[in-house]
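A single chain comes next, written as structure tokens; it is the form predicted on its own.
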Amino acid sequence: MLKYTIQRLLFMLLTLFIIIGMCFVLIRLLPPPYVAPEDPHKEVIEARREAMGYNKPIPVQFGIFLKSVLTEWDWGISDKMYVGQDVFGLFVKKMPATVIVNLYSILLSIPIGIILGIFAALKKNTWIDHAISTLTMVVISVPSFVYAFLIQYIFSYKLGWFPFLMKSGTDYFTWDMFVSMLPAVMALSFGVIAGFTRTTRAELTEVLTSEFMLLARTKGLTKTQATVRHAMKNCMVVILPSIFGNFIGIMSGSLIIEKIFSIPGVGQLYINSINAPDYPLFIMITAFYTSIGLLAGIVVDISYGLIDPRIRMGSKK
């Protein structure tokens, strides 16, 4: 296990340089931001492109980058959005509010689509299930944005319930701020639940039909007692690695979501980077997201072993 955890963490290394070698030369092709003559920050400006190496040739300043970035942690300031700041500063103070959002979301989603799971799975091949397994298809189809401005329409505009918006300020725990982060926080987790509801539901099915679950209940357990003691132990080993990627993901957020309730997370101000264009910042956020996607991917692999111990003997052979 410790020799296949190495090897994933070197791949995915490679696999993260390589894509940020990628999107690195696609953005210095490109010709740099427009600064106005009249700019008061032109001179930070051109004297920070000038330190990056923006006149010499595109190898040497991949490994001023390179080199900016493994020994100083220095990703650069902003040219566009928020001159003269560091791009690893404005990401920081931008993280709290994706993950937060995103927390909730996974807190409400996991032990709802759980549940609808087994429920759809004790009651196969009955009009519940056929509801519970019609509802998920349909949820899992339709885009977040799109749930996102149902749920506006229905409970900020017609009922009022909510705010259309996320409230400004950075007192994540107050009442005020999570009701207004409701509306995002139900519109990212309509996937979440129908995606654990169909992994439980399709898990549990097959479990219950194993033989040994037979066995169980020729010696006496009731199907309940069956069902918990045997059959959910090994629906976790599917179920929990999920959950741990889904928890790995929190920090990526949702680009579309975001700014649609304005929420002041990473996936704005990606969306923002982008639009601007402020190259720093969009190679910045760029290797943040594909470092949690692969990462994710390593904690998932990882815990099917740590969860059954025969995943774990089986990768050694």
Contents of the next structure:
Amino acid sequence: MLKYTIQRLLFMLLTLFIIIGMCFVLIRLLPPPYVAPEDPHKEVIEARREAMGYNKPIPVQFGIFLKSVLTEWDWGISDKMYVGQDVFGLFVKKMPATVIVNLYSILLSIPIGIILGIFAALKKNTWIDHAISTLTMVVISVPSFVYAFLIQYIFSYKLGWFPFLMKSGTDYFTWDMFVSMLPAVMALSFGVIAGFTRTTRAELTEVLTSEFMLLARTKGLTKTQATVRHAMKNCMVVILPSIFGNFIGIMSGSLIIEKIFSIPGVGQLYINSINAPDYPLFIMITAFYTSIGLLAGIVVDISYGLIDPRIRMGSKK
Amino acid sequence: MDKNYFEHIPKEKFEFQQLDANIHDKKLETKSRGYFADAMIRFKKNKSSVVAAWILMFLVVFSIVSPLISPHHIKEMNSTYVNHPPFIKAIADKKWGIFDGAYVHESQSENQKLTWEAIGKETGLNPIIEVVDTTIQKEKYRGRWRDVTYYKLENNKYYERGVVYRTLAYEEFKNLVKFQDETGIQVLYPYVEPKDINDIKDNANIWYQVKDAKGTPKLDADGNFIPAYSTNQEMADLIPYDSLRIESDPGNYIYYFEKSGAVHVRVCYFNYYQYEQWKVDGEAQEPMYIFGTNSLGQCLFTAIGVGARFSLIFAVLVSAINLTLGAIYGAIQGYYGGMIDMVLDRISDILSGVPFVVVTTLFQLHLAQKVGIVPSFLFAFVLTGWIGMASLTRKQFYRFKSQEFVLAARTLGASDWRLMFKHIFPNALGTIITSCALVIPGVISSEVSMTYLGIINLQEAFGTSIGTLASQGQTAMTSAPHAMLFPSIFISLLLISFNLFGNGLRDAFNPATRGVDD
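Please move on to the form predicted together with its partner chain, as the form predicted on its own is already shown.
Below is the whole assembly, all chains and molecules, this chain first.
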């Protein structure tokens, strides 16, 4: 298990290294953003570029980049959007908004999703099951900006319950802030709820038809007891890893939702850095997103083994 | 017995056993069914998928037909009718409450209502469809309380524009007069000099005498407007005007005003629009926007069709390329196994770690100027899109490659390539086809997200796209919800029906996985 984990982590680092390398090379092949002669920051930017090796061959530039990242955790400074500011510092400042909104969203949607899934599985092939399954299908298919529009139009505009956009400021735990986050939280939740409903339903229907469930009933457990003690436990083998995966994923946020509700988070920073374009910021957040994606994959895989020791990790298939 | 006895049997010793007799084998009464026919029957049993298939077909036909039958081209952008609701005059006249360009104004003052009524009086196109609600409020005005009435009005946004100023060259003006004569549509309305209406220069809709600089109308004893039309013949003697005159014209109103080598006119925009159409097509067409217009003044009916065309063609193209690449890659992985499999697997692992936004952005930065936006977008999809397909094919190959029929074919000397694609691949085809139908909606949905975020902008290359339309609609969501609603409905229906259809196909082709969603 440990060996497998270490293997996976090492491979993740390798993958990350290759992806960042490719991204870096492709970015540095482009001409750096133009600095106007009258720009007050011109000298700083040019000195900085000189230090980053803009006039040297690209492999050397990559060496300089890696060295500064690994030794000083210096990801460069923003050269377009927030001129002269440390990229990593900017990123850290944007982090809380994303994490909080996404955290609320999954805290809200995981229980609802699982309960709906259980409900559908227990009432399999009744109208409740069909309704829930069809709805899940529909919700998963519809793009998130459609929910955002419906929520903004109905709740914010017609009913006036919530503000259109997230409140600016850093008082993340006040009531006003919470209310202003709710539309974004709701818009994010639809997809997650549907995802969990679908997984839970699929897993639970499979478990409910297995023979040990029959045995549990024969030995005298009621249906509820059998479901809670035997079926749910087995079904958690699949659900828990995906919960872990979701918790890792809260940091990356949703580009579209953050743009619509103007959440001052990582996703919006990323979109802005693409449109600006602000390359150091872009490379930094790319590295972040890539590592989050890879990490979530590893956590999901390893947690399978942790939850259910029968699933042997690292063995040849 | 020696064997020659059997070899040389004379011909006449043979006779037909049952030349006249009936053969008692029973003929098969049912038709034999192939794999696909079987799947088709199973598919038809799944009602929701069949409905989805029909909706899908309708949407595809819509995307092909709508830009063809629409009176508006995608490049046509009307700068006046921006974010206007759906409107078809023939239906609006019937007062069914649909396609009437209706827009609800909350709490409008008495004066505002009067100016709209004035537009209706002058042009004959009354913007006020219905007074939804009237509220009377007590307000303090100059130290005294008085009742102020507020109206909630449902207006026709197309008529509301009323009369606008235009400055035309002499030729253009003559052309316009010719249009009036030919069609009998009143475009030009008598000129009103600003000096007669309290020097208001920016509101062409005022044709009546006013009390103040805000344009409050002065009414006569019966509550009617008092016209303020100019009769200053000196300013309008260059081109004799003998075209249509408005009803109340005693004959001396002027219909244009000379202004430094051109003429300044008041035109009713609704009819001026018809003139502009007439200039292009030789036929007067009333404004008709079946889905309304968006923030650029494009016809949404056309724009959705154009965007959907792009989405569909693009998704099919991407899926086809990805499926081919993935199938070949997966086949090689699965067939050879071992070291090759491992190396190729690591490559696809690394590629699958790259977030899609990053790929799109990088390709956009590097390739868009060399090969164009659409091809670079396509490459971005292809770079990571085949991985899912490859792993699926690989699994199927592992399943089939050790079976006897493969061994038999190999014994007969079949080459690797032949074994892969003639013997193993057809067996895996069912699984592969079904996943194909679920790949397309995935591609559409990522494409729409990218265009929505503005990372990809197809407006120059392709006119528009659904994502672009939706993001344009989002900006004016409260004043023009239709501009967001129609693209949203379209894309939601498309994705839902594609997914339902795909699920139905999968269940039909692999009955074993029925009901298992993954």
